[in-house]
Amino acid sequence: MGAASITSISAVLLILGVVLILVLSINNVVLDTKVKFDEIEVFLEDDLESTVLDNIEDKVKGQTGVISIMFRSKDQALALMKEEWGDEAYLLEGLDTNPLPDSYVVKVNDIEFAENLVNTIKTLDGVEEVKYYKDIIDKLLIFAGYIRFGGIVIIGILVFISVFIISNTIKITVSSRRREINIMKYVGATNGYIRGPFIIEGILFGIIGAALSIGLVYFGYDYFYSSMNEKLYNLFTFYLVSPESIFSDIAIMFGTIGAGIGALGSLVSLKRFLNV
């Protein structure tokens, strides 16, 4: 019976670990993307005078969240485009004139500052268009929110299932000792005195199940991380969360949840038998 309780807790926490790693990985992708898309490109009208350019630069520098502002000429923009196109850059060689505008590249320390900054830049003379990645960031944040909410719901369901399983498992043990419990009640033993050994037993089951699931999650994820991290970066340009960075959090969380589930399962299973 103890093995059944330990196995049920370990299985639930194992699934919980997979869900938790998924949530942390999604959060990591969002944070990484926010860092990559922390630039605003300000496209300028043609043939602006230096005084207008200086005014734009000074106004932008004074805004909250701006780290730097760099002028990019249309020739520099075309050279950069050729570099990005790689083998297809020859398609740009036949252009009679450079169609790209001069621009400023504004770097901000957090994409959250971008919206107010963009609204200010749009009002400046000489600015034709402002480009930044708010839509991508907003969609990622919404997606991450859904993942976190779904993770919490799944965790809640798993904890409920685990409490149900362990309470029924311990209930079998308690039922077999019902006569002993009744005798203890009749001779004056308190509910707390009777509950103690069963609660400790449940906590031990929970801790052992948590230890097993911690080992399985850590070594399983470590293997997955070692074999897939570089491949995922090459495909999607983001890194997974490293096993070392989450091990202590998972160990504390699993130990706490495992012990809590074991204790709660014992309390639930004992409630009926203590009403003598």
Second form
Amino acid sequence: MGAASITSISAVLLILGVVLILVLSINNVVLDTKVKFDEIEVFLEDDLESTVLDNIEDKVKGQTGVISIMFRSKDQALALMKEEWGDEAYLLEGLDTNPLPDSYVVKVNDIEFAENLVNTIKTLDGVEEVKYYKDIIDKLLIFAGYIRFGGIVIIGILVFISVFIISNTIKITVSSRRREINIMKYVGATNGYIRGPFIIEGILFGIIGAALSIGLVYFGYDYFYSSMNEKLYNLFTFYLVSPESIFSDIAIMFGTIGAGIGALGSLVSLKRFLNV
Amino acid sequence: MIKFVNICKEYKAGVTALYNINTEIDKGEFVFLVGSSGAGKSTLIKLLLKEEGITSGKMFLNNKDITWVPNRRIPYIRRQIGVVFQDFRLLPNKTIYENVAFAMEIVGAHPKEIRRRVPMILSMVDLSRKAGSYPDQLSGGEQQRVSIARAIVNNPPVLIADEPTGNLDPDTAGEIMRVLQDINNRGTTILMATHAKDIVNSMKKRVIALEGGRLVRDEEKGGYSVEIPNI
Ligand SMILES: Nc1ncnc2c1ncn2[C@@H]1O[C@H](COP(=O)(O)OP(=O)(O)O)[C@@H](O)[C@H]1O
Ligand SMILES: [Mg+2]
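Form predicted together with its partner chain structure, per the form predicted alone context:
Full assembly next; the chain just shown is listed first.
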């Protein structure tokens, strides 16, 4: 009886763990990408007076969310480009003049909310064009949103199913103690008094189930992580969340959900028997 | 103590178990509720225990209107009514002592009070020697006395017994009646549903008779049936 409850809670939490790691890894990718793309490039008109440059610098610094602003001359920009192009850099050798403009590189707090900032910068004197990776960020955020939503839906369904399973297994315990419950009711026991032991039992099942699944998820993922993390990085240039970093979150979350499912399952299964 | 005013009980559409019951039982009375099987005795008791809802009419306990009480209040009504059934309803895996103590634990009695009171009640029903036994080691009469002990251990003002002697031979039944009389002598109001003619006739108590869900007779010091044969 207990074994069935514990197993089903474990199974649910196990699937939950997989979903969770997926969601967290996607989150990781999003965060990573956001950090990589936390720059706004402000391209400047040619041959600006230093007063105009100072003005731009001051105005940008005064905006909320701006971490730093750095001037990048056209020569520095070209050097950087050569570096990035690597083996193909020889293609740049044929240029007579440097076609790149001077620019400012503005680092921001959160690229997600940079739109206002960009619009403000665009209106400044001497600014030719402002570029940032809004499209990529937007797409990524939408994608991450879907994953999160899907994860929540799956988790919701799983929790519902497991409450159902638990309530049915606990129902067997309850019905074997039906006589006792009936007598308690006649003597004037409150529903709370009667529920108590069953809820504690449910919570206990939930916590044992959670402990099992925490172990399985942790060691299973640790194995997967140590064998796959490098390969995934080489293929897709992103890292998985590390097992250590999610262990305490998973432990707390599984413990809470397991105990909650157990308690809820008990409550559901008792409902019918308390109406004496 | 207990008052029924125009009580009707219909189980499902068409199944009416009680019609217009009007009666009042005073504090300290000992009342027999008689009638053949299906007359509505148990139904009346179930209404009092709030096990079944009332279809129409009003019901009072201790001058309080208990016609309708919210579910969470029902346990507190039941604590004022001790109840004994034909089938004893003891917990088989608890000792006699534990079966009685259990009733006090449920209402949150102090452990010290439980240790003081349970032996006292067990001695009152003459079961002190059996405190450590389990229900299946006791005779039917003894088991019923345990269930009576459990019903009165919290000192309720009212004790209800639904056919308490139904499973017992006449001698044992007499024993149970002596215990109930004893309890009544200490001031507890008793309402006992029965169709044991001999007991009712010998005890000369107030008799309320039900027939097909109607109250047909209410007689002080009455017998099981009136002398005139039924038509
Ligand atoms: N739960 C129930 N549902 C429907 N009818 C019931 C129920 N309980 C009792 N009855 C009916 O009510 C009538 C009175 O029953 P009951 O009060 O048990 O009689 P008694 O205790 O006098 O033998 C009977 O006709 C019986 O069939
Ligand atoms: Mg009956």
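Residue numbers count along the first chain shown, from 1. Basically, rigid core = biggest C-alpha set you can superpose within 1.5 Å across the two forms. Predicted, not measured: the structure shown is a model, and the values here were computed from it.
Once you line up the core between these two forms, the Cα of G151 stays within less than 2 Å of where it was.
When the rigid core is held fixed, the Cα atom of E201 travels less than 2 angstroms between these two forms. Residue displacement note: E45 has its CA displaced by at least 2 Å between these two forms (rigid core superposed). With both forms fitted on their core, the C-alpha atom of V105 sits 6.6 Å from where it sits in the other form; this compares the forms between these two forms. Taking the core as the fixed frame between these two forms, we note the C-alpha of D135 moving 2.3 angstrom.
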